[in-house]
Amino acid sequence: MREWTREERYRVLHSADEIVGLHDSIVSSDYRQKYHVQPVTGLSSDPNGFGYHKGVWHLYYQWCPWGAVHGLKYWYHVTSEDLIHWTNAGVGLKPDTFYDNRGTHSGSAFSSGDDLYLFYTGNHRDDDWVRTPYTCAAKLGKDGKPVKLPEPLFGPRDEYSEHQRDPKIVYVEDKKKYFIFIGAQNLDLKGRALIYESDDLLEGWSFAGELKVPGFESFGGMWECPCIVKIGGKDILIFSPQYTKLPGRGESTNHNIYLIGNMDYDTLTFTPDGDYQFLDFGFDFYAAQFAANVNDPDKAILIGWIGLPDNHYPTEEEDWEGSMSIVRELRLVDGKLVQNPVEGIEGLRDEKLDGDGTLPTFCELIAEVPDGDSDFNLFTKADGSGGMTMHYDAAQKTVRVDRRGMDKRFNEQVGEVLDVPLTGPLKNIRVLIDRCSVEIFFNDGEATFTSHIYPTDSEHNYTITEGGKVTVYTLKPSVIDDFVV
């Protein structure tokens, strides 16, 4: 693994010519995705600025152009008309002011009238490398490029650590107010969310207080990417707690969870209906964000980063890393979020195969499993050995996913075996495979499992318990991997 100096990681990109060679070298990689958003070069991490505006879906992602390393972050911009086919639009936000001199960090978007607004964290560092986070805003210009406000909306609170970031803006109709949720850490190193309020999008912001979540006062060491939405009359709060281990999650200290409950903006209290639930049970899913301006009371639109902070992946050797998940539609059913691929993704299906045990490079599988214990294994050798195994224990109603059989192993110290608990018997499994990712939907979206995976030439088969049935579709590409900066 390459060691990067601070100067290399925080180098400013002055011209596209500086990275065109890097792009040329990675587009031929065996692991470039075909229907997932991925970095044009270097590293992609958190999804940012996700929203619908005047007939177009806008998505940005955290981008470090130089390689598979967390360094100077930009917002890279992609667009879509259907949340399935994505086109590179070039750099969005650049770290080019005093307030964001060391990075334009994560944030959100909001469409109002003819304008799309972006809210982000300006990562400022002084000569001694002391961080000051600012909450900043920009408005998308007619040329599609953001125009930043000359001053931040507000700066950090002294009674919290330097970790104050990831503004998520929401409008509360009955209050006629805008609210910004900020992920934070208090001086006791406990995770928190801060709330600011204003009558206006771009001015008049004041600190309203700390979000109170009864029962979660000592949960995690930092709450990244807080995000709130209403589905079916209930408020859904998601965030990514860091610096903590959670039961059943191995050695990982980075997670993505959700709470169902009710948000009171008068008391700034989110009252959960019950305990937290995992947004995704996989090895690599983080920093998920709801899309803004969906305007459907019964569903939300969500995307996440396929990756985790501090983890490392095989394509680091090729100087790139990271993908966005496919876009998901979320509904609330019996006290759980049910997630499924966005409507219309079936249109990518190309050829329906006989299901002879061969696994195409990028494809969709629909598996029906028999009653009782069962096994469904992906990326096996031709003789059925190895691969990523899924064993369903009917007595426990749990699927155990194990990727230790893959030729290319990574992040072994974090864990390579995880369980997926189900509320009822396992009936069906839907799997979407791209060149370096797998997204699994159990029981029509009751639970999901997302993972990076890097199969070799000999790992293109699958097996299923006798009595099981698998339908395989090859898929058409939907992401244009053009060099646009």
Given for the second form:
Amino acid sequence: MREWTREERYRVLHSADEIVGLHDSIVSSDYRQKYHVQPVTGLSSDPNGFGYHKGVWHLYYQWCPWGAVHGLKYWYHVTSEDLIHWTNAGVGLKPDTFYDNRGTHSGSAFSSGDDLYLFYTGNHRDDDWVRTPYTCAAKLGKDGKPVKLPEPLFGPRDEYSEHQRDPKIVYVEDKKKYFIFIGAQNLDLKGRALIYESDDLLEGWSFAGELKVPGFESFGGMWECPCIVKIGGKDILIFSPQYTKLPGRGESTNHNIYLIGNMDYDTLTFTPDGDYQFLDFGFDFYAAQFAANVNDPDKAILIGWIGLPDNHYPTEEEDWEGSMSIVRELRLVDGKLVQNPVEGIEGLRDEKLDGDGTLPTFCELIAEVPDGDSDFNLFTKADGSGGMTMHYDAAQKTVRVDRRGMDKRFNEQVGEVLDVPLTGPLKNIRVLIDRCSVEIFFNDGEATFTSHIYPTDSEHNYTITEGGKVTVYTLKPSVIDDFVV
Ligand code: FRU
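In place of the form predicted alone, the structure of the form predicted in complex with ligand FRU is requested.
The next block holds the full complex; its first chain is the one shown before.
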């Protein structure tokens, strides 16, 4: 792993010429994605500013141009008309003011009238490296470039630590008000969300109070990227609790969870119907964000970062890492959250293969398994050995995913075996494989499993329990790996 000095990590990008060579050196990597948004150079992490505006989906990602390292963060902009085909649109927000001198950190978008508004975290640090986070806003200009407000909407509050960031804006119709949720940590180092309110998008913001979530007063050390949406009359609150271990999640201290419940904006209380659930059971899924302006009361649109803050990935050797997940649609079925790949992704299917056990480098698999215990192993060698194994234990109603058999091992200290608990017997599995990721949807989306994976040339096969059936589709690429900065 390369060592970076602070100067190298926080270098300011002055011209595209400084990174064109980095781009040229990675486009031919075997692990560049074919239908996932990925960093144009360097590192991508959280999805930001995701929303629908005048016929176009806008998405940004946290971007460090210089390499596979968390340093000076920009927002890099991509757009799409269908949430499947994405076009690189160039740098979105740059850390070029006093308030964001050490990074334009995460935030969200909101479309209103002719304008798309971006709400982001200005990560200010002084000469002694003391951090002050500001909540800032920008408006997308006609040329597609954001114009920042000269002053932040508000600064941090003294009753909380330096960790106050990731504004998620929502409009609450019955209150005729905008609310911003901020991820925070209190002075006892417990995770919190803070709420601000205003009648106007760009002015008049005041602190409404701390979000109360009964039963979650001591849950997690920092709630990164809180996000809320209504589906079918219920509120879904998601956030990424950090600095904490959770049962069944190995040694990882970063997670992405959700609660289903009711949000009362008068008392600022989110009352959960039950316990928290994992948004995804995989090794790498974090900082997910709902799209704004979806305007369908029965579904939400979500995207996440395939990666975790403290993890390291094999493409670091090639000076880049990170990928967005595919876009998901979330619905409530019998009170449960169900997640599936965005509608229309089937349009990427190219050839249907007769299932001879080989795996194309990017493809979709639909598997049906017989009743009882079963095995479905991906990325095995031609003789069926190794790979990422999935064993279903029917008595426990649990799928155990084990990637210790892969040639390229990484983040071993966090754990390479994870369980996916199901509520009913395992019936079907849908798998989306791209060149460095795998996303698995169990039982029509009742549970999902997302991970980076770096198969070698000899790991392009699969095996399934006798009686199981697999349909394999090759896919057409839907992202163009071009250099737009
Ligand atoms: C989550 C996060 C956010 C922050 C951003 C910085 O991964 O730590 O809380 O705004 O990344 O890149």
